[in-house]
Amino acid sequence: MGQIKASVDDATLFDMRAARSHEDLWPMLARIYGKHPAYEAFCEALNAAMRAAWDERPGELKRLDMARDLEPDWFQRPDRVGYAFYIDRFAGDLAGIPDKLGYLSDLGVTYVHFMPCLKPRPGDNDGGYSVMDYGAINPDYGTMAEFEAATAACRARGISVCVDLVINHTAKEHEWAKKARAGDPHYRDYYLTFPDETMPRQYEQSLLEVFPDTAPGNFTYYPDMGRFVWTTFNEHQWDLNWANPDVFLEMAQVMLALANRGVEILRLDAVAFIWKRLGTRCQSEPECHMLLQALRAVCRIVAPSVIHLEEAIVGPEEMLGYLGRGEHDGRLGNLAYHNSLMVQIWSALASRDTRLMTHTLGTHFPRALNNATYATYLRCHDDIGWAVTDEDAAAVGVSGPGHRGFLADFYEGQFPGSFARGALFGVNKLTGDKRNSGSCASLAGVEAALESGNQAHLALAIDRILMGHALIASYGGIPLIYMGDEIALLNDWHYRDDPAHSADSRWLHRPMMDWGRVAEARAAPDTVPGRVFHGLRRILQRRAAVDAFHARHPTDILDTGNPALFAFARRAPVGAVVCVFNFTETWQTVSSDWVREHGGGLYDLLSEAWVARHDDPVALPPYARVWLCQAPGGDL
């Protein structure tokens, strides 16, 4: 029999797929906007916008497409691993980014967030995220053809690149906002506007303050405007309005030119804040999943390669939704931060207890998720805000304002006896909470050590960095590695003499990256760099090689009896791999039966050895990691 060929026009491929997320994508634009009166026009030219950006998208990217829609959990598989970085502190420009390629294909990264690189305003623009020109690249960074140069490299070594998209709100010096100042009411009505203060003042009785310190309040007052604009997280940033139709065809069509240009993962900024509703906290309100899940289907329609990372710095259960719950399961973001595991690994480092830890992943979080899975880390750009619930404290009989405090107590390195070194970013007065910064190394032990010359405290500080970033790879997701940490970069505490930067300690976790070092590291394994460095990189080699450890396979939490032990098993249909992590700096074991019982055995495959014989108990030097399964071999 001769060969069938069949061949799809591009017209035709389009129409397929607006045909496949007609439904995510129409019927919640409907809910929303069915009722504006410019609701029929507003549907005309956002499908004349889809049409136009599937008409410029190059045809490299459209055979990417191809790939990701023949191989849709390409995301959750175990090799992805992610690494953000300022582009100037990592590469000094986009131009610079290709040379380093080699580095982090060797460290095994395939994901690379761009920290924020679209224009932001001159002066405070709050790390970037206070952007004017969405179009347009940072120009201390490079230009937009630079930009597209720097992702056509890295997509040719395998590497995705995320960036910030901001949602929430635009910098007052972008075109739309200098309009709406003027008193333009086409793009006055892109931006919340009150004459007066009633309204202001009846949505601040249930209003949270985002920053209370550097900007209290959720308005701003204008006397050229003779208005009070929506600020909530800055006076320069203001919110947009995202009842209005035209606000969502603007960023529909910022998304798909980013996606045209390379994009691959876009990280929605601030998601949780572009619904307002009088008498609520204006966060995660329904509105904000129904607008996500239509975004995504715009995605899914013209540029079906690019996944959306949600970013919403909530409670255990309100984060879930940013992932598709309900309605919108497998409908929404495929990727969210689990900050609670973040929080939750510093806590128990912090108490060298794991019983909080047990009981908040346990209760709060499925097993698995559809067509999603989390971004998991140690540190990130952020501080750490301790986001522990007075529920969850008590269910294991802690005090949830003592245990908050506590940790912002540890991590400034004012407790007793506390490993850590850091500084607080925030205090909230109305609660007492407090939030830190620090780099990994310095919150883990290693700055200390090294001040003291103490070589048993530096050993057990690069075991508390090598066992955190073992959890994350095995826990399940796309672990996320922040510039640095790979070679334990200590705090820079020389941004207080910055005046850009003096104001604002997360800058103490933003150092310049130290090639110098990188070169120690990957030279000299003996070095603090250099045992970092590699045993980071044999994690992420061992996690590579493990297909338990592919997201699709559920996580269960798993309680040892012993609150000094962390463990979990993933279950594969082939077989469980159970992983079990020491939280403390003396030796603890585990029973070879207890193993048994949830699925694993005694073979190690992070070490890949054996960790015990027979009925002997499984020894847990300090800080051990292990994943325990029932035979050698990396193909469960």
Given for the second form:
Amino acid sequence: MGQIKASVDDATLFDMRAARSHEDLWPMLARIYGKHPAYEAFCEALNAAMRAAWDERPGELKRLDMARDLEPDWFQRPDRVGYAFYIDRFAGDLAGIPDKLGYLSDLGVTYVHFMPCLKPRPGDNDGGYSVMDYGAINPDYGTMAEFEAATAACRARGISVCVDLVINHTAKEHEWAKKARAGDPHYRDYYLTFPDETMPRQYEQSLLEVFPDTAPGNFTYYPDMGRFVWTTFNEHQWDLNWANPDVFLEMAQVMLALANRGVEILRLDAVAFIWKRLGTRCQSEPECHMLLQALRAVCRIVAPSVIHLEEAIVGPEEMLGYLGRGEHDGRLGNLAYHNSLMVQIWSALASRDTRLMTHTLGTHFPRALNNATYATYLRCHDDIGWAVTDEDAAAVGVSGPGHRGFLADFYEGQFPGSFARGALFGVNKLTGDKRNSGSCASLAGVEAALESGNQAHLALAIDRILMGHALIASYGGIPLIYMGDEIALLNDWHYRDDPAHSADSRWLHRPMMDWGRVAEARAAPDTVPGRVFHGLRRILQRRAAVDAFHARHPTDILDTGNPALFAFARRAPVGAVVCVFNFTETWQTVSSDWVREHGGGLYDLLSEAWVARHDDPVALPPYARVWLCQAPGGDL
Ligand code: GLC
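Mind giving me the form predicted together with alpha-D-glucopyranose, seeing as the form predicted on its own was just shown?
Following is the full complex, with the preceding chain placed first.
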């Protein structure tokens, strides 16, 4: 009897993958498009597009697909750390990226987000989120060949590349939009246009505004078309009509083309907005989840090494929907931004009180997720909206509007005694809610301390940055470092001098990378950038060594009874790590018995030292961060 070889040919492998994801894909599409007259043709075209993309998929990436099939938890492991940057601001252009990878690897980074890099419209393009050609790279950054070379260089170092897939809208200069504008009925159906203001008015009754200051309203009238176009974001960003199966087909092809160029993480932008329903906010309608599950399944068939990061900056329960709840469990996004965690960290830093944080994170989030985890972050390229609900605020005895107003004033630097330097980003005149811009270091107090020359304040500011990062590194999920935060880059107030940016205060925290400061940080660990850089690098190294930080292990939010402290336990089968953070500039204690009751011990995995020798309470200095377990070594 001859030995039967396990090898399968390419076509069989595709069929096996298509069969595996069949139930995740087709029932969703049938529910959304089943009644559409072109449904059959659409299904055939989608099948053909998937096969074509599979045929084109490079062998090296198919190999990666197989490796990831064997280790489906690759993105949940504690050695996964992300870093987001603008290509031009970080490396000049795509060709400059390979030279910077040594720096990133040394910091502990294993995932890089190239901020929007597809060809945007000329002029104001919302930081690249107004795309006019999904098949081309921004010419300022280089060519598609250079893009592929950059993803290959990253892959060779074990760094996964993430890019944005802007699916809610295209630039009005996109070829589809231009044809729609010229009256081509096929392409007009790619967008949401209206002959008069009857429908827009009805929709507006329940819609919110994303950029109330700079782009009020959700519709724009074009006299040459004689029509209103749905424009949720800026006037130049035309919302796509996802009720049209052709839009799904086009975007699926765009997605697979990017996957075939070596992208491993697709950041699906503004996903909450893709389905519209009269009488609602048109955010997070059930169809959003169906469509996103279908897109996920398409990717899983053709490019299973690729995962999806959903960008939905919404309230806790609404966000969880993007990580697959109910019928979508395990089948939707693999990652979603943990906006609530980010907001709560800044909120507790300002109020020196963790009760709202403990309540919010302990009430709304499950202990663990299936085939998914969070993208945890302190800062990103966007503003911070103070997403604290009135109900959560009331549960801990504070007023929602009062607390949100306090946070906006505090981080604008206006509240008496505030350590922060930042700016306002928009004021919603209807709700009164204000949002803020500012870099991590400036919001945490470095800028103000440098101005005053107060060394004690400077030390506290640096500790805030490191505590925040120690928290996002241990909470569960992939911590995302935002470019420059590792060297405490300050606000870039020059953005006000650039007419293309002056109306959008988010450019305050989108500075040029300062490579001189990097050299200083690496060579001189006692300087401000050096303290932050070496502190963060150490946090990431220690995170990678602690198996309990694998995202599969549950996160239990704990209440220490002391409102100065925030705590959680990460429960691995072999034991727990109790993580405790001091959100104040004063010394605090937590009892050793309490730590033990929750499964921890007195050994700090972060500093690799015992925190106390006897049964004394554990003393926690200002902004302390400790990862407490029972003993050094072992499997934790
Ligand atoms: C996302 C991006 C943001 C952009 C918006 C519109 O929220 O993070 O920067 O303005 O989408 O594309």
